[in-house]
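Only one chain is given next, in structure tokens, and it is the form predicted alone.
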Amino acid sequence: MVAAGTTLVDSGLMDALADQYESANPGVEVSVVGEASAQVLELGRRGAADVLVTHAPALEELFLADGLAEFSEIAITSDFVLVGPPGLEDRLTGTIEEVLIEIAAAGLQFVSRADGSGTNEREILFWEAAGIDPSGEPWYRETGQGMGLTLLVADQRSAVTLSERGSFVAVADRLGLAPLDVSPSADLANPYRVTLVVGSSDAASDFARWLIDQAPNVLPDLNRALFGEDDLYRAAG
């Protein structure tokens, strides 16, 4: 069983690693459930997940700390894009910190996922640089939803919203949002983490030591036949 961000399933390449996987070893199945980051540790944490694939660093660290895991290496990364209606790409540029203040002033709807997600993790963090609070604004909106659902509500509403980039991607042609043109920052780069739960059997670890090892050399291929792209998602390092 592999618990893994909605991100990366919403995207379609965690099913995608899966299928390879499965394919090179015949009678292994794979079973995939998307969560946000903070219920998939929580998988984690009750035994009812084996693989672990998160985006959360403060909320790894807490599971690390506990000593809940085989081995956890970070071994994919992909970024985080601003996502807003047409029009807005031209009037809002530069830092993520400048743009997220300047929607603040001119009370442009943002959504959040505000589920505990790896990148609502973010997205906090990123308000928090640019000196606001947005909790309670009448132009703020929470979906507690996945990636998938909140790109569908935030194009709904005209609204701008953070997201990992190949769940934008996977869904772009049917949706009227456009990349916002934001300054290029490390601070946008977005590492998965792979980790094996205590205790779990020995096809979970050499899934898990797969999807660490070997994994990051079927990405250019898979980034081409699910987004016509050769690195949205890149081997980490």
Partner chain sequence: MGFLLEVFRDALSALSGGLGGDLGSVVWLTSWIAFVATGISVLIGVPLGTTLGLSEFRGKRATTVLVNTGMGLPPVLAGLVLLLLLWRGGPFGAWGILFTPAAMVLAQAMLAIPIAVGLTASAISGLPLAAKEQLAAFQLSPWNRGAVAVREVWPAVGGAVAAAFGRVISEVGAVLIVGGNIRGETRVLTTAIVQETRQAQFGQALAFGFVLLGMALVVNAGITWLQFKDAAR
Contents of the next structure:
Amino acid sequence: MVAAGTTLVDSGLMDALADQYESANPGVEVSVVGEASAQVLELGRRGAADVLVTHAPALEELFLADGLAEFSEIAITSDFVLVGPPGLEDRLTGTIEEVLIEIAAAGLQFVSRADGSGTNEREILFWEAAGIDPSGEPWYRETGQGMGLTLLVADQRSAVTLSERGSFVAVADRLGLAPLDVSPSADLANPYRVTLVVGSSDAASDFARWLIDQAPNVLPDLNRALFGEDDLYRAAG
Amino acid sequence: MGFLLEVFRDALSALSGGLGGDLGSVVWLTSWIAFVATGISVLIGVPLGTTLGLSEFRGKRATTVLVNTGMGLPPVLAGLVLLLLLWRGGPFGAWGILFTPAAMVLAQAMLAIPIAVGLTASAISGLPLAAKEQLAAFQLSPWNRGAVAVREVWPAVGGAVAAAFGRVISEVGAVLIVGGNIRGETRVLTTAIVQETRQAQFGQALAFGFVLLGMALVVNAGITWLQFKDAAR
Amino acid sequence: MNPVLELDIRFPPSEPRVEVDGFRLAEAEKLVLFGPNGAGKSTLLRVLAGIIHEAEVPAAAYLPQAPWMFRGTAGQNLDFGLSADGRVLARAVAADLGVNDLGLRARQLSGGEAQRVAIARVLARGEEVVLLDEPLAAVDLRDRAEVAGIIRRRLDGRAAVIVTHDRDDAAILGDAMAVMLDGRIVQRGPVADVFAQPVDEAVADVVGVANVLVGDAAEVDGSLVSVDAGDLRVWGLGDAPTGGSARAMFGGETVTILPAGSAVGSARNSWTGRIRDVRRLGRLLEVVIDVGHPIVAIVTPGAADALDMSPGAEVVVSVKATAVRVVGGD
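So that was the form predicted alone. Now I'd like the form predicted together with its partner chain, please.
Shown next: the complete complex, the earlier chain at its head.
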């Protein structure tokens, strides 16, 4: 059993990784469940998932502090990207904080996932860094849904949203959304943590270890095959 | 058992205030969207169903099959079709109602109309031959004839309304797709339940579920009460 | 006179099969459709009403065989399909028929009351042609003649087709009568003629044989009324107003044939005449005696043997007054 953060499932990467592992290890079956990071960790807590792939540092810390992980490592990194209706990319530039302050000041529509996902957790941290509390503002909308549906809402309502880059690239050609220019880009790094829940099977342990060890080898090919971009998902470290 | 008890306790405490302002807006939105959608489905579906039930024409059987299929229309399919129609650049994109309550009303009406049509038609078709013949003998206008027929079988038509309302209020697939579950705008009880479940807020999800059940109970109790009151006379 | 209704009806595929060529209904004619169950009477009426087999038929007021009471009060049911004037008229007819409490729930009405509401409703309609399917079926026996008389009066000036299998109802309601068997009209003529002279045994079997004497109500004696039909005075039960036209009816089996010169005691209806015709009617004999008016009697062969039944023989015929029904009106 595997559980993964929604963005990795939304982008298609998680299924591709599982396929690759299964073909290298005949007879092993990996089930991929797409949920928000909070839910993924909850599944781990309840023993319903063995290998957790999450990107919500604050929640992960709590999980590790409770001694629920056999082992846990940051294995894959991608980026967050602010996307919005075309025409905004010239107007909104600067650091992520500056861009968010500008959005709030202009009252530009912003769609938040508000679903306890890693993306959502990071978005909240960005707002805090910008010194703004957007909740309840008329321009701030919360979907409570996954990345895919949130991107659809942002597109149709001409709003800005924060997305994991792979999830955005996977649907970008069908939407009218364009990435905003945020610098420095290092602020937008999105680390995924692979965690093996205590008491999991040897097979699960092997898969978790494979994800951590083999990421550098398999990611470049998957990037090209799935997204046509070389460095969308990178091995951490 | 400990887990279930804990969730149940969470649900009760959520009901007694924990859901806060969200519950109010979600219940209000759920109610008016469901009532408007049911109303539309009744206004369109009952006359259509009456016409179908009273008239004999070539292709009536095929029409009935179509309506019955519509009664089982998968909500997500309805949602998808509506999403495509309302998508900016799509045929009705100019309306700009995707991810608004208006789109949710449309989606629910789309699902409820076949139910109103099908159940009304079957109730009317079930009228005894003597009643149908007497109705024809009155030589009323089509509208009045339909009104007399509906009045005659109204407990069954009331059941059709209840079924349409039940379909509308319990539906999640279509309203999630075309509504987007936007907090305070398009978040209804069913989509809120999905969301809370995905975030492992089982207590809150269950609390929303209780409210949903309560609403369905109130509406059905009302209609059943009317039916029994009528039967007693 | 132009017929108000004329059509050919042939639709073998439907059940029961009905095949009638050149069905005509004259202006203001009251035609009774008579026949056993399943003969196609109601089906023919439905065709005439335009309910089935979309024939070119004039708009008609139609009373179905089983009038249906819809939800609501008797009054609401009375109003269905009627104009404001029609509703006033319907109330008057209903009052004639003894339906006074229109506030009752229609579903709680007895069969007879419901039928009266349905009759009032259909008679208040404005169409030139009225079609009634067994209008008296649910009316109590003791009220039937009265209700039939009211229907007859309210049909005045309009053409009507009335389905019945009751001889008395047919005699009161109809001018003409058509006997249906197996989807066809096998005999059609004035009511009295059809009853008196069935064309064959099959028709005789269906209609029975009845004597209908048309004349004027002459005298009242208690519950008895006399009708003068030509030279013949016939006493019977009824309440026809004296001076007005009236009909006296009695079945052929109620007629007794006695040897000439017999003392007939207290029988008021006894006349001397000559035998005109004797026919075999199944196991029975149909004897026509001319007493100034042909009287048809049905007798057993045994009774016939005791008498000289050859045509021309003089006999006395007798009918009990209580076996004769007298009804006022045309």
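We call the rigid core the largest set of C-alpha positions that still match within 1.5 Å between the two forms. Residue numbers count along the first chain shown, from 1. Just so we're clear, the structure is a prediction, and the values are computed from it rather than from any experiment.
Undergrad: Please check if G47 moves between these two forms, taking a CA shift of 2 Å or more relative to the superposed core as movement.
TA: Result for G47: no, shift under 2 Å.
Undergrad: Tell me whether S185 is among the residues that move between these two forms (Cα shift of 2 angstroms or more, core superposed).
TA: For S185, whose C-alpha is compared between these two forms after core superposition, the shift is 2 Å or more.
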